[in-house]
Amino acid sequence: MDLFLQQLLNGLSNGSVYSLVALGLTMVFGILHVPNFAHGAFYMIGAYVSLTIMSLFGIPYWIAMLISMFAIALLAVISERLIYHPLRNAAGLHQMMGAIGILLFLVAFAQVVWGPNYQQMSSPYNGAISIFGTTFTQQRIIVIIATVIIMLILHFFLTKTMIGSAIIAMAQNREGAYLVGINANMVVMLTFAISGILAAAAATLASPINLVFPGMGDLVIMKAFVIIIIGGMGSIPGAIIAGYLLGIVESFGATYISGDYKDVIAFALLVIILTVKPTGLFTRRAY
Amino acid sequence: MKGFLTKRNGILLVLIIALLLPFIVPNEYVLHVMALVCIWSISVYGINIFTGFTGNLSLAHIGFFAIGAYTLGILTVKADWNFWLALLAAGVLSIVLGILVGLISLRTSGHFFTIFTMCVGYIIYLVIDKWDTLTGGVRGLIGIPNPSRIGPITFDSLTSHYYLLLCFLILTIFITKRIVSSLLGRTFIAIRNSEELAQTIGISTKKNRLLSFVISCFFAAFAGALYASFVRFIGPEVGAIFLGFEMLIYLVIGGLGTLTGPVIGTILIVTLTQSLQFLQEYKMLIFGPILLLIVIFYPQGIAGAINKLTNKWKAKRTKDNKVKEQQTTIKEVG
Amino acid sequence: MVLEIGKLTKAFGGLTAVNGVDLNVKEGHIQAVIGPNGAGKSTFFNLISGFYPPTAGIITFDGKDITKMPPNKIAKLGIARTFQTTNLFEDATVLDNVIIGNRLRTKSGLFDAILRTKRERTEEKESIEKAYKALEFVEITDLADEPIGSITQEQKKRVAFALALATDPKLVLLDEPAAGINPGETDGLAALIKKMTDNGLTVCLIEHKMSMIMSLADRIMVLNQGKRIAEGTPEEIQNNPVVIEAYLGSEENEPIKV
């Protein structure tokens, strides 16, 4: 029972991180129809920015996270302006190449600036707490709670503000958005900014548990792709649910099946799903 | 009147340089690098068939490179097979697995396909990494032998090994050229251009895509097998997705969907990184942005840009001479 | 009857794009399909050429049931089509674009390509000859070596026709052939369509240019909201009160996007 609860909590906290990353990815896909391979690099840079300002200036954890969110939002918007915008009418192949180019550049950039080594990020929540007689790491609880708060804020932004509903409208129908006079450029930039914010938040939340290194985004982004396919490309609730699901399945899979092949679970799952249903689960409609 | 600067003379010149290379290079290291260029190029030609000419991006390509490398490595080291037999086995295995993966993955399309193949590639990598007893895991495989002798010819020296690899590269280019200018190649290009249109003129996109995918996998595995025997040591990183990205960069910078692009891109980038010391560690800091510039401004890469220039020049010359070229029936793509 | 369509229906989710449409097309006829935007005309063509499987109904071509066939098999049986946007390969020449039209009648595969066998060479020659014949038919032989990127919109339409003809079809489906070209050129295309039927082909076309339809078509079917509301000769259609009302209801005569 102890182990079960602990694994559930681990699953939920990992799932929270997956969900946040997948959310940004799925929003960009919904608007642009481009799989943003560079999203994992945004995540990685987000962790480094937080880590650097915390260790260099002694800025507290939460403030560092806010600064990092802002920085990665900016990075995402710049990539959109410089790369995705000029490529918006190019073939899908070239858009994917563009994304790969950004990814490679950012990973190399991190290696130059921060070095290839693994680094530890400290958080104010290093202790452990005990609930119902089971011990949990504080940081994992923090991850879960913070994620829920971020998602609620995002939800209110998307449903209660004009610009938020414009994003939803455009994700559902690009031409339709143009027709009702939404400033499409603005919406695209904003979507990228949000995806950057989510990536930075996820990275800063996950880093004290895992480690910070240039390749930290690789596996996360690949899993995020699996999540958004399972959850339906472009679907926000789908990404959230599938994200948590994958976190929990992995956590239990690692304990009860095999720790070595834990990372295969996501990919095997996807291969099985796409084999059975080539258009993915929960497809809204054919494009 | 034909000038000296014809395509045929150009090819001849390059060929002569490639053949004389062992005698003109200053040291063995350069020859070693050029041998690697041959291997990478073969793999990049494989990507080119599927991505450049048929228009789909597969990220499982590097997985097949690794499968080729490990098949040869395991069969020669652990089972003591003859090199040529193992090379053949690597090719056959890649075809079988390529058909299997292709049949499943090609039911998806566009971005789904790319993400699907990325997952397949990663599964291959993880299996190699974790399946200690077969692959040696992170320790890798050591002592993979040179190609076995054929009659009096041995491949133990670097020079002879280089010539062998060069032969394979030339064969690869020749096969690509034949495919691209054939009816089959036209079929691939038609699918790349518009899947819808291809289907309405009676082309089975499923069947042709699968064929193109399997050819591409075969070249990947073949190159992988050659790599294993040339470097003589392999680890799981031969299947890492970043190595796959690197090959993609060679292709895109050289020229996607062109005949000469793969070899141009590979030579250029590999020699640049090898000769500029500071580039080696952080090469993506330079090549990432170059890739982006090429994708945005020259989507057909260096070879594509050169083709465009020569076409313009040709068009101008024919106009000047008012001579109508009777038949350019087969489009030159390289 | 070369094409017999019975109770053809296609529903996308809750929307019924084509609803119980019947149509018989006689050999050598020009059959027009008209209707306001969103009437289901393009979907109707997509069903015939096999791009969508119908929800219900049956399509018979030349006595064969093609209802569930994939597009490439349908093309092989002899149905060719063009699209609103020509979709041609811009970087290649006109001839190169048309040569591939004969691919469905050839058998050369990978080994023929690599070894450049006799079969490959004969089939290649045949394909080139057929392409020239098709270009001759649409009267643009002189453009054979021009890249698609450098020819006019009307010429592109002709290349698309040539490509369709190179597949050796019995029935040609033309989706808005006259969209985006000027009136003078429209007459030229109309003459070309007439020439197709004179040569034994059957033509189905979607078009918004009424003057062209009325003078060209043998029979016209009118679709509205997925349903067939009228079918008959141009004269009958022009005097049909239901048709007049449906068209008065929507003034748009612009080509729609798929």
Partner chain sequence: MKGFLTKRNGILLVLIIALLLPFIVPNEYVLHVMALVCIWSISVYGINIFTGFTGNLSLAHIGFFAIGAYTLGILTVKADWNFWLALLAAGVLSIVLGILVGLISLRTSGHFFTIFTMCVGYIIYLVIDKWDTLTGGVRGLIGIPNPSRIGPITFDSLTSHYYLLLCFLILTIFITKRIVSSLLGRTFIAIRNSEELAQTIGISTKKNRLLSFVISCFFAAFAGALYASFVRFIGPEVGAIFLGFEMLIYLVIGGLGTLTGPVIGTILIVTLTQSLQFLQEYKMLIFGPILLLIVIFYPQGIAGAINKLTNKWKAKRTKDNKVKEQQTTIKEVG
The other form holds:
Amino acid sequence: MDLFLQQLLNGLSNGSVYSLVALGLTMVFGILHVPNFAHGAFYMIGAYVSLTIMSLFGIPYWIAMLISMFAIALLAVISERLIYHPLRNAAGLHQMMGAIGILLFLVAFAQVVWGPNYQQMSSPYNGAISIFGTTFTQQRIIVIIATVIIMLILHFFLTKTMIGSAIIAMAQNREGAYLVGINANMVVMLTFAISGILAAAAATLASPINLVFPGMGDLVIMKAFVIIIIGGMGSIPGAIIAGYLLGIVESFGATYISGDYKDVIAFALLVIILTVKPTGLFTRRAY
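Got the form predicted in complex with the partner chain; any chance of the form predicted alone too?
Next up is only this chain, free of partner chains and other molecules.
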């Protein structure tokens, strides 16, 4: 029973990270209808920014996370202005090529600035606590709690504010949003900023558990694409549910089947769900 509870917590914490990354991808896809392949690089740079701020300046963990979220939001907006905006009327293939270009540039930049070696991010939550006789690591509990708080803030922002309503309107009907006077450029920029914030938050939460290195975003972004396909392209509830589902399935699969197949499980789950429900768990963009 202890092993079951521990793996459930591991699955929830991994699923929290997957969901945050997938949410950023989903929001950008909902506006531009183009997969942002550079999102994994934003995730990686976010981890390095937090790590650098903490190690060089001794800034506390949570403040470093906030600074990283702001920095990656700015990076995402700059990328949108320099790459996506000029290609807004081009074919989707051109935008995908632009995203891949951003990805390759940021990975090379990280290797030059921080080096190719693996690094460990410290955290004030390195200890463990016992709940009902089962030992859990503090950082994994923090990941789950912080993710829930971030998701609640995002939900409130999207559903209770005028700017959030504009984002939803753009995702649901771009032409209609133009007709009612919504500033499309501002909405797109804000959406990219939010996606950068979510990527930086996910990276800073996950890095004390995992390691920081230039390729850390590659596998995460692949799983995020699996998540948004499973959840239904453009569906925020679908991204959240599929993220937690994938995290839990991976955790139990690695424990009761084999850890060697942990990453394969994500794609096996994709095949199974799409075989049963080709449109994903949610068939429309729901916010």
